[in-house]
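Listed next as structure tokens is one chain, alone, in the form predicted alone.
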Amino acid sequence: MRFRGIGGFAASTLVAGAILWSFMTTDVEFSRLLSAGPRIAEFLGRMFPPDPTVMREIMKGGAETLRIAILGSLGAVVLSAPLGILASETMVSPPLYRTVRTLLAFIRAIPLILVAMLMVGAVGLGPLPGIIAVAFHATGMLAKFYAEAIDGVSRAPIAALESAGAGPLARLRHAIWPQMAPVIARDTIFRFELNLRESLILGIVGAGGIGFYIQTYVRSFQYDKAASVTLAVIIMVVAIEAINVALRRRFA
């Protein structure tokens, strides 16, 4: 108990140094804050009223960032599943998990702007660099979720299908698979979401999407045109954000 509440000590003095850093080293000046608002209320009051005109441009290219979020999760899942088995102690030994599990650090360690940055240098533009982009980025935390539901199951039914003399894919799906799979739909749908909001912004760097609407008509001063898009990307977030916790109660 001594040494928790040293460590939880230590753990407090060193937020509070981190905090007290931040403020000190950086040039924040709320001056600057406050006479910025006539800037920012401009900036707005060019926004309105939105532009009902770019409907079709809304349409398609929200079409398009659906489209690349559900194909890039389709990946992120199918490169997930083997690779969170591999990530699992449960399932693998400790050098293979534990180099599987540095693997999937690092591809989380990439800004997804980068990665969607390359595949656009790669393949061009258009929505194919944003799948893969998106199922590359959510890989990495798609697996580590993967790893975690397998190691965080009971371990009875496991090892009653060990003594048997059963195998690594008969213990995964006998014993493992049963108690996983509500973890795992919640976790994937989750993940979808994040896809979702990920896909809006790839269209900045020409990776497809409604995102790259925005940036066109910012771009052109076209601010009214923006708005409009602005309020479909609100729309269309709260909307999969209703259905996502809709499927996760389902799954709870």
Second form
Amino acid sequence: MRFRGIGGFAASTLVAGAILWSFMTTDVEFSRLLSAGPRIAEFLGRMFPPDPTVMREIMKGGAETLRIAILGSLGAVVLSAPLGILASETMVSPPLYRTVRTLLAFIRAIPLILVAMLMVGAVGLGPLPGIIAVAFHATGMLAKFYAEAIDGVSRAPIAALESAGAGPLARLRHAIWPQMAPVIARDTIFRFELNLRESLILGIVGAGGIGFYIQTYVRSFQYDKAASVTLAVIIMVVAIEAINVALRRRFA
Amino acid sequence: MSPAVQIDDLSFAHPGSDLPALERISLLVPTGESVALLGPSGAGKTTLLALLDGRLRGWQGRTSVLGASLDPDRPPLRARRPDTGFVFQEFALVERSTVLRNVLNGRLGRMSPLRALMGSSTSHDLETALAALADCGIADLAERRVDSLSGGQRQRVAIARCLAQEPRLILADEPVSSLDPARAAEVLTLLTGAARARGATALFSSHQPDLARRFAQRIVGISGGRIVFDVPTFDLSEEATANLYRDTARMPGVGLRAVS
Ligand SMILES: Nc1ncnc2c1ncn2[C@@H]1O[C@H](COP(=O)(O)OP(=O)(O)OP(=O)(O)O)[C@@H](O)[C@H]1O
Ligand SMILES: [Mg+2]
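Mind sharing the form predicted together with its partner chain? What's above is the form predicted alone.
Full complex below, order starting with the chain above.
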């Protein structure tokens, strides 16, 4: 992209100014940066070889993360179905869908980890605050996707069925649903993948799952164990992604 | 017997448009007749057919279809709707459903509400749908999804859906626009033949005067929302058709509209 004219000049000045300001006010000690190389090497050295004895903790934490993602996603689907309808242009009046869309944008703007911390404060440690946090956070995106799926439905076949004498439920079943279902399925699977990835770190704030062990081992300088858990997380993420790619192809 | 379509002094403007799409139209179509609507792009053919299908609100005049008068303020009773079948210019099929499911959709108005919702057709519904598929020459496409079909194949599905509905009045909006000349003649034979076989009435629009002559007993020329001629087919002069398209080419705006 090329900047042109006064606006372009103003934008470049602003970007340059922001970078300079960041350097000036942040205490960047280059000496610390220089010594970082050997430190990281040492850190990695202590992580190797990963300690395989934590298999039990990995299975337990991984299963809990999976449960948080599944139940959190389920909660998000349940919340998104009505909110998606209320955020859709074709189902409700402009003041209502605009209000609901603004609300969803606010929900999306709150980071998951923040919601999780608040929930831990509200309901205590464990997977429950994680589940609630995931359900709440994911609804911000999923309800918006559902609204778009509803609005993306072509009207012509609906009118055709109405012209043939089909009632509203029959139109929903045979003209609206066939158009919407694959989009909804794809969006839900996509959001589930994000939920699983994001809930891996929930344990750090005490909201359950495998992240708890990473945090525990790093704090107690057991880097070889932390390494095993991290490896397990990487394998989980890659596996989820592979499964999702395969699933999404089915709904093309 | 009451005529299939009776229109008296009908005028209509689309919402948000100052220009009337139909202006002081009067038309009588006796039961059992096949009538063609000819006219340039933007003449008002689709508008007139949609109005007869009970889909437009806020028109003036008197209109009755199959002996029941239409209400300009509300849609027709659902129970009456299956009797009027419509072939949409843009097909209006459910793209992700199979051909058979789309044709069965034409029967939804004739099923019990529960069956319609569950999509559990009776054997009679299925037979009617399969017969319509066979009539349209697409029995072998029954299990294909509509989004994998060619334009001409979709057009046949749209016609099969209308026939499966077993309407007493067939309103067909350019039903052969996507077919090659031989196929077009074949499908119009089918459409008007099916209408004649069951004593139904057919009103179809077309951009092909030669086909209109071959398949309609009467031809109605429409231009700029007005009826410019309404004659038995054998009375239609070449000159009248030529004028129909020439006149509007001079009308500002109208000649510029692309054929949809
Ligand atoms: N939904 C609409 N809103 C506003 N104006 C419309 C709408 N639909 C059609 N019109 C206008 O009404 C007039 C008649 O349109 P109509 O679609 O009935 O023409 P047509 O004879 O079917 O044309 P074609 O041969 O291109 O299908 C045109 O001037 C068109 O621009
Ligand atoms: Mg048209």
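Numbering follows the first chain given and starts at 1. A quick note: this is a predicted structure, and the numbers were derived from the prediction, not measured. Note that the rigid core is defined as the largest set of C-alphas that superpose within 1.5 Å between two forms.
**Student:** Classify residue 124 as shifted (yes) or not shifted (no) between the two forms, where shifted means its C-alpha moves by 2 Å or more with the rigid core superposed.
**Tutor:** For residue 124, whose C-alpha is compared between the two forms after core superposition, the shift is less than 2 Å.
**Student:** Relative to the superposed rigid core, does the CA atom of residue 101 travel 2 Å or more between the two forms?
**Tutor:** No; that C-alpha moves by less than 2 Å between the two forms.
**Student:** Align on the rigid core first; then say whether the Cα of residue 170 has moved by at least 2 Å between the two forms.
**Tutor:** Shift of 2 Å or more: yes.
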